Structure formats: structure tokens, C-alpha cells
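As a starting point, one isolated chain is supplied in C-alpha cells, in the form predicted alone.
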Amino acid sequence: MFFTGWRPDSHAASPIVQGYFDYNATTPLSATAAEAWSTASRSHWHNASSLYREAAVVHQLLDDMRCELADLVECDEPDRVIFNSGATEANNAVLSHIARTTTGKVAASAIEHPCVADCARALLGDRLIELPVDRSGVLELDALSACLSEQSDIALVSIMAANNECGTLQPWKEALQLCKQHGVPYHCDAAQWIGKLPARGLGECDYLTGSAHKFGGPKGTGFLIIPEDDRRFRSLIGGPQQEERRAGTENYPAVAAMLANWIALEPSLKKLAAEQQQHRTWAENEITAAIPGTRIVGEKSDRLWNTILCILPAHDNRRWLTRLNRLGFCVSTGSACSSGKENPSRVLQAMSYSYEDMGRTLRISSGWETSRADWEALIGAMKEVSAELAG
């Protein structure tokens, strides 16, 4: 399989980890990506902007990677693809572009990742419209439809593909169609979707963003797709690379690693998702039986096959996290970009959960090769911690 030999507990320099369950935060580098990066770093490390033959080869290889990525998401124009450091940079670039070149408003769901939500608040102020979600954490399409019908100055709609905290799948296809009907550009942060679910059709979005490290690729690598006719889009910082749309020397080895792993994963995602979802459903039943009073956020909604956001009946989630970590398990209290801060979860807040509930949440996110035995070990550790905290 893709991650064989690169499990977190197999790396000599890492602490002993019995179970890694924080894949929504980041993933181990896959064997496929590592091999592609190593090969490209040895053979094609040259600067694509230089004028000699070896540099021209790298320039062509980057164009080939654009075509590969465009094919994966069914984007007709590879020239729309920009390589960058990941979804955070890409999302900030989109919002900065809209804020700078339009006077209109941006409508975004209330559960967007902090790199969208915080950036939008900072750049747009009262030009930002937050769209509500239901109790399960799914965008209310009627609210988006009403917004597009009633507001004549919407410059962009931003709806993620899948939520990073509770895993709920968002109706991005339906949102895209509504935006097309009203002639409004649509931006989709697909960082959690890509590599877990088939990417077909995502290229129809006007703006699309993703990060390699969310699906076994290297950190500091990702992409942005922009509209074909957007000639005003410019880099956040000055520089001529990628037609002035993203400054800085292109990191071809990292791009090659990202695409190699994505291409390897994509054909098996349907089957893999079905198998892993069975593990997740079994685990949820075991957790709620072992720790009575535990609630699963978005339990009845379509979710990423790897994600459980549970509200435990008692005790601060940081106490759970630290004790599980001592037993060799890595879990999260929520979004890795907001963990450890005083602010409550904006996702759970938008879903009308209480502050007390927010303080007792654990996010458990598995990987492509997480086995039933891995889940059994985690649940055994949770039982042990539950007994310890109760005592």
C-alpha cells in the first residue's frame, strides 16, 4: 500500500507511537511520495526560470504536472493551475485578490477553516456574510440561495468541500450550481476532501485549493486553481514566476511527490472509503458503549470516512489528550490550527453547541491503512483513561 514503511511509529527519530489518529492535521509522508521526491531531487533540482537546457526540462515537467493535476479534478485548462505552499497560502491569495479587485461582498459558511475565516474577517470586515449550518454541521443551501437572490453585490462564495473538525461533507456541487445560476464565482477549500474522496468534478469550481501534506505528500506544497479569464490575479508578493501569479522558485520535487501520491491514491478511493468507514462506524459504536453519554457530532450526516468528533460526558479534553498521548496515541481537541488557544471552536459554535461541550471534544481522524486492530487499541486506551479520570 501507499504508506507501507512510513507509518509514524516506524521512524527511528520519532517517539514511540502506538496509534496515530490525527490525520486531519497532517499525514506521514507516503512511500510513493518519498520515492518521487528523492528521484526528482536527484535529477531535476534546477531552477525552472533559468535559461539553460536542464532548467527548461524542469519547466516542462512542471507544465506536465499541471496537466496531471487538471486531469485529476477534471479541469479543462491546465494553465489555471498554480503551485504554491498549500491551502493556507492559496485561500489567503484568493481572498486578498477579491478584497483588492472588487468592492463586493463574500459569502462564506460559518464553519470554514481559520485560514479562510480569519483572513476574510481581517480583509473584508462588514463585507463578509456568514452562511449558517445546521446542527449536523452542513451548510444550509436555502440560506445560500436566499443570499444570492437578495444580495446583488456578492463577489465570491466560499464553501469548503469537507469540514476539518467534524468531517461533514458539504454540498459543494449544489453550491457551485447555485453560484453558476447567479453568475457568482465559487471558491472551494478542498484540503480535507482530496486524497480521501474522488476528486472528479472539483475542477469546475472557479477557485480550488488543496495541500499535499493532508494526503501523504510533503509539507509546504499545494495548489490553487483560478478562473481561466481572471487576468488580474497576481501573487501576494512580487515576482515573475508562474506568470506573476505566484512568486518564488518552483519546488518541482515537492510537486512531483504530491502528484505521484495523489495519482496512486485516486483509483482506490471508493473501495478504501467503504472499507475504512466500516472501521469508523464500528469504533463509534464501541466508544459510545464503553463511555456512556458520549455523543458523536454529525452522526447522521455524510462525513469523511476517517473522522470522529466526539463530545465526552466528563473531563476537560486536554486531560484526555495528554493521558492518551502518554499511552502512545495521538488525537486532537479539534482543528490543529486553533488547538491550544483560548477561543472556542467556531465550528461547534456555529452548530449551536455549548462552551461546556466544546471543552469536552476529541477529534479522532484515521488514515488510509488504519486497521481494526489500531482502532481496538485506541478504544482500549480510552477505556483506561476514562477509568483513570473517574477515579
Given for the second form:
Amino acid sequence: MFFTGWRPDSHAASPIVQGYFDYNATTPLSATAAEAWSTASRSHWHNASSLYREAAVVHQLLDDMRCELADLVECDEPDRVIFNSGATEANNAVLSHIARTTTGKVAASAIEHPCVADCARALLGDRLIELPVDRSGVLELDALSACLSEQSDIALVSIMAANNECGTLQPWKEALQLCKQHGVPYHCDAAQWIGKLPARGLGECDYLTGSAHKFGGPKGTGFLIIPEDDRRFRSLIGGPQQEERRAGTENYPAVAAMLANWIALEPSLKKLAAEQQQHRTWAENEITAAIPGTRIVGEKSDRLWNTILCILPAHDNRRWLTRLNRLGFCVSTGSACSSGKENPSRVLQAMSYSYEDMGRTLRISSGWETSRADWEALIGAMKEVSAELAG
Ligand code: PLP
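Form predicted alone done; form predicted together with pyridoxal-5'-phosphate (PLP) now:
Zooming out: every chain and molecule, the one shown earlier first.
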């Protein structure tokens, strides 16, 4: 049984759930988001496309939210912002647009989320070029540079901001500059970055995707930013809303909740990242000392402050997961999308880990309010499970 609540001294935008260490999969709705959703649902529930005054107000509020979002990512043209159901939809929309409107190739990193990787493979076939990452899970910029210099038919480069499985930060600023030099549009899936690290500068990417439920917002809500001059961009399915760029009645309460929460979090992110990173480093040292032979994936690279992907020395990761869960802890065997399936992690494959290693990985991802005591409790449980499995 989990306790969900807010510590008395906690930041209103940052919920804590005891024992929950799977924030990269999803996050509980924050108090700020819940309040914004509830207020908007009571006062501005009208259909933004209707012709009366109340609807025009919702239409205007959605435009205001576009301005707020554009401001957060430093994008000069709020009209570029499209609201949608989240990063899966946004990434699919970008790739299907490129597949449909160009004959060129897409160069994507080998560690993209399945909603980029699988979609690109299905839509583009041999028009997809996979860019390698190094052993620590970071894109090899030289490979991107060579690809852009040698191939004249690249229609899009797609490199995520931060990896969902091992948390490695990708050199998206450098990739963006390289793409600019070669005049190639750049798509950045920032679903794991937004709400965890400062978002400024992300709006320079030609295509940018994000998802509210990864940072305390409601599920089924997110956004896509497209280039201002991309007149051919169309909704995945037919419908007139958002200038035919995304069909379906706009979900203003969910958009308001996403933005309220993001605006509340953003100013504190730099400080919070530094503080939380100390807990994470402490926890990694404790885990590797308590369970000798444990390895931390991407240990030497810059990573999200909340993510530990560890390879345990023995026992199938599902045995760890179920035992930890029995003790009141939620962790993951990898990304939410690959856990529960037999498929080996493409991310770890790209980093040259063995299949055996892949079966022994645990992803532990903390939240904005996770304290040293929360980490201590988890590590205590890991020691208990380790002893149980050894005995
Ligand atoms: N991109 C990344 C990097 C993710 O981690 C996820 C979710 O796991 C997604 C995209 C999909 O996001 P959504 O749940 O909004 O569809």
C-alpha cells in the first residue's frame, strides 16, 4: 500500500509517493497541476471551436498557453506550438510528416525511445540511418557530422535530449548547431528532459516534443513544436482544430495543468538538480558497496539527476522487481515500454552490453522530492532482497 501525499514543507509542484522509484515511466499528478486542472475544468470547459463568447475565451486561453510554453523553451513564435496527447503522438506525427512529404532520409540516434525508433523503422525502412552512441550511452557527434557531410539527402535528424533508460544527456545543442550548418531540420524528443532540467534553448530545435505526465502533469497531454515555415505539416488524422495540424477538441484543462506545473518547477530546476544529484551519487555508492559487482550504466557521463540504471551481479531483474515491490518499492527493469516484454533493450544493445547483462538491469528513477531517507529505505530493501536471493 503506497502513501501519496505532499510533505508539509514540500514545493507545491512536486508530489512525493513513498517507495515510488519509477518517475521516468510516469509521475503522480502534482498539487499544482491538479488545482489548475480543476479550476480550468470548472470555468473553461467549453469547446474552443464554438462560436460564442465563452468558447472564444478558451480559444484565447489556449493561445496564452502557447505563449507561456514558447517562453519556457525560448521559442520566438508561439504559433509553432501544437497541443496533443503526448510525446508518442508528437514523435509519430513528425516522422510521418517527413516520410510523407520528403524522399530524404532520417538520421536518428540508436537509443531513441521506441515511439521514435519503431515508428521510423516502420515508415522509413532503408531511409532510416542509425547514429551510434558510445559505451557510456552518448551520441557520437563525429558520426552525425560525417553523416551530414557525406549524405546530401538527409531530411531530418532526430536525437533525444535525455535517454529514458540510462538517463544520459545527449549533446542536443551541438547536434542542433551541426544541423543548422548543414541546413537540415532537427527533431528533439525532450520528454525526459523537460521538468527535470532547464528548458531554455530547446525552442531553437525545428521540431520539439514533450509530455506532461513525465513531470507531474496529467497523462494524455503534451505538445509538439514545428518549424514556423512548415506549411505542409498536417494532423495525423483529419480534423480542423489547431489549423488542421492536430485534430480533436483541445483539452484546455489538461494543457493549463501541464503549464501551471511546468511554470512552478522551472525556476528551481538548477538548484534542485544539484541537490538531487548528490542523493543519487550517494545512493549509487551505497548500492555498489552493498551489492558487490553491481555496475552503473553511463556512470561517467552526464545523466539526469534522478536516474540510476544498474546491472546487478546476479539473478533475473524480474525477481528483484517483484521482491522489491513486495517490500513496498516500485522500480523498473528498463523503460516502461520495454519492461514486461522479452525484447532485449535496444539502448543497452547500442551500448554493447551483453544479453546476460540486459536481463539483470534495474532502472531506479527518483522524483523532485525524494529525500535521503527515501533512498536509504530503498537501499535497505535492496540489501534485504540481495540476501534473500543469495540464500
Ligand atoms: N519519449 C521518451 C524519451 C519517453 O521516455 C517517453 C515515455 O516513456 C515517450 C517519448 C512517450 O511519451 P508519452 O507517454 O507521452 O507518449
